[in-house]
Structure formats: C-alpha cells, structure tokens
Amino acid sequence: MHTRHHEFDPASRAIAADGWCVLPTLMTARQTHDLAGECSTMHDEQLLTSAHVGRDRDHSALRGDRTCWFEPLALSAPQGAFAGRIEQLRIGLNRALMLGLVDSESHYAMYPPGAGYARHLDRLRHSDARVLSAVFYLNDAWQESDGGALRLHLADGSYRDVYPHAGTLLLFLSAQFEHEVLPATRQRMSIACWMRQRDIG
C-alpha cells in the first residue's frame, strides 16, 4: 500500500517525539528578504510598539521587544505569503498529530541591540488555547558571535539554542518549553506565531 507523504511529515515526527523541531525552508529566500525589509521598514516609520505581557497586555521588564500584530483581514502581501504557509504547516501537523489546531495569530517582533526576553511559557494565564509556538528569523548573515539565540529549555534540564538565522522557523509545544530570548549585539527581527485550540480553559 503506497502512503502519500506530506511536506511537513518530518516535522510532525519531530513534535510527536521531542516535542519541537527546527524547519530550514518554511519560505523562500525572496519571500524572507520581503518580511525582513517590511518589519525594519515599519520600525523605522516607528509603526512597532513597545511589548505587553498576557493577556492583559501589561507592560514588563521582562521583555524588551516593539512588535505588531498581523491583522487577518488587511495583510500585506509579504504577511500573506507568510500566513499561506503556516497554515499549510498548520494543516499538515493537524492531519498527522491531531492537535485540534483551528487558526494562528502573528506579529512582528523587533529587538534593539541589548534587549532580550526572561525565560517564561508561552501559554497565557486563564487560556490553553497557544498549543504550538513558532518563530521564524528574518535576520541575514548573523553570527552566532552576534547572541541572540532563543533558549529552549528542555525536560532534562538541558537547553538547546536557536540562532536566529533568516529563513529558519523553531517550532515547539507552547505548554511544555520554557524558554527566553538572549540579548545580541545587533538588531533582531523575527515572526512569533502561535497556533491555537478553541480556548477551553
């Protein structure tokens, strides 16, 4: 009996067995460089706000990031080719790992030199509705001497870290991975997407 493969069936073996994975070719180079010049072009038109914590949108120390929220009903076409992919993504991993994924929610996230993000889970208090976390970088010819890696904090009391080199997309499980973003040297952009459950909690 032939079995049709999908795309992301590595990637739904990887969650099923370790819970996070990394994925190098989520988006083409072109398609990366067009997310890259729209995020720094709305940090520079000053169009990226300061971040909030939970649910309540609550101002903290713990992160140090501007971002802003990709509206669903007005995205641009680099947003567009983006949102297209995830849910291709989203879809895949539904069919392979049943997970209940119903949408996502993304923004841009700009960190100034210096800045990072206290080690923390993505789940928001009162809601389990974030069940797979994803990060995708924007940042071309970064160096790991740069810093910047996001931290994950595995089971074991290990950690892995996550260079964010442009075109790379971290996939984890938001209720199960601590994790934090390390100050850089230079300027880090990348997407945080979330891809949520109906919220039942």
The other form holds:
Amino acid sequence: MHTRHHEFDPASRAIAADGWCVLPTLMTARQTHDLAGECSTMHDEQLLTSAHVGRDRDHSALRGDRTCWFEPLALSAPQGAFAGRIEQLRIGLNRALMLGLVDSESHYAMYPPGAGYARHLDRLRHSDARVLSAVFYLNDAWQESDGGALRLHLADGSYRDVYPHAGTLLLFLSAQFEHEVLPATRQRMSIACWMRQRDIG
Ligand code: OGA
Ligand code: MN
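Form predicted in complex with ligand OGA, following the form predicted on its own:
Now the full complex is given, and it begins with the chain already shown.
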C-alpha cells in the first residue's frame, strides 16, 4: 500500500495532537500583499464596519475591529485566491481528521491602533457550526514591540502569543480555545475565517 503525502499533513497532525498550529505557507507573498492592499483600500473607502453595529448587540467594549464579510458569489481576485487555498486546506483536514467540514466563512478585519478583542470563544451560542478558526495576517514588517498579539489560552492555563506577521495563518479548534487580541500601536489587518460543519445544533 502506498502512503500519499499531502501538503497539509503536518498541520493535520498538529491539530490532532494540540488542537492548534501556525502555518506560514498558505499564500505567496504576492497574494498576501494583494489581500493587504484590498483590505486597506476597503478600509479607506469605509467599506469595513464596526463589528458591534447591526444585528449584534453592543459589543464595542468587547471588540474594536471593523470588518467586511467576503461574498462567496462575488469574490475579488485576491479573495478568490485565498478562498481557493482555504478550500484545499479544508479538504486536506477532512481527509486526515474526518472533521466533516462542509464550507467556510471569512471576513476582513481592521483593528485601529489601541483596539483589541477581549477574551472569547469563536463557537457561537446559537450554533455549533464553527469547528476550526483560521486567522490569516496581512501586516508587513510587524515587530513584537508593536503589540497586537493574538493570545491563545491553552487548557493548562498557559498561553501562546502569535504576532500578526504578513503570511502567518493561525489555526485552532473553535470550541476549545479562548483567545484575545491585544491592542497594538499600529493598524492591524487580518482575515478571520471559520471552517464549518453542518449545523446540527
Ligand atoms: C475573531 C478573532 C483574531 C484576530 O474575529 O474572532 O478572534 O487576530 N480575531 O484578528
Ligand atoms: Mn475569535
């Protein structure tokens, strides 16, 4: 019997063992640059809106980011490249881990200087669809002294800080890891993505 090796086997093994991992090779530098440019332009054109406005209640104390959902039927070229790679990752994770991931949802997020996101879980109260959180970072030349880490809280009470360097993808199980975004001294851009199972809740 042949053993086939797949691009996302190391990530699958890390998710199985630890429930989280960092993947630095999802997109090329050019693709990441194009996503950052689009996010920045959309922010300048005021197309990103406060996450706490609209159907959510007043979450302004909880999160300070501005977001814009990707429209699956109207993806830009940079978004299409991202969505294509996320599909390959979704299929690879399903193959290795049988997670039953059927689709994903993604949004751009921009945190102004000083903004953060208080400690939370990504699993929503009314739905257990979100299985895997994937946060992709868009910030060139990020320094740890800029702040802005995503602080991932582990089961043993310790934490890991992941800095939002352009090209870094952080993956973690949505139901298991509380996390927070620490404030930064500069603007901080990301794509937050959730891979979903059929909602049986
Ligand atoms: C979220 C989130 C983290 C980040 O949108 O739920 O935790 O680093 N985002 O942008
Ligand atoms: Mn989150």
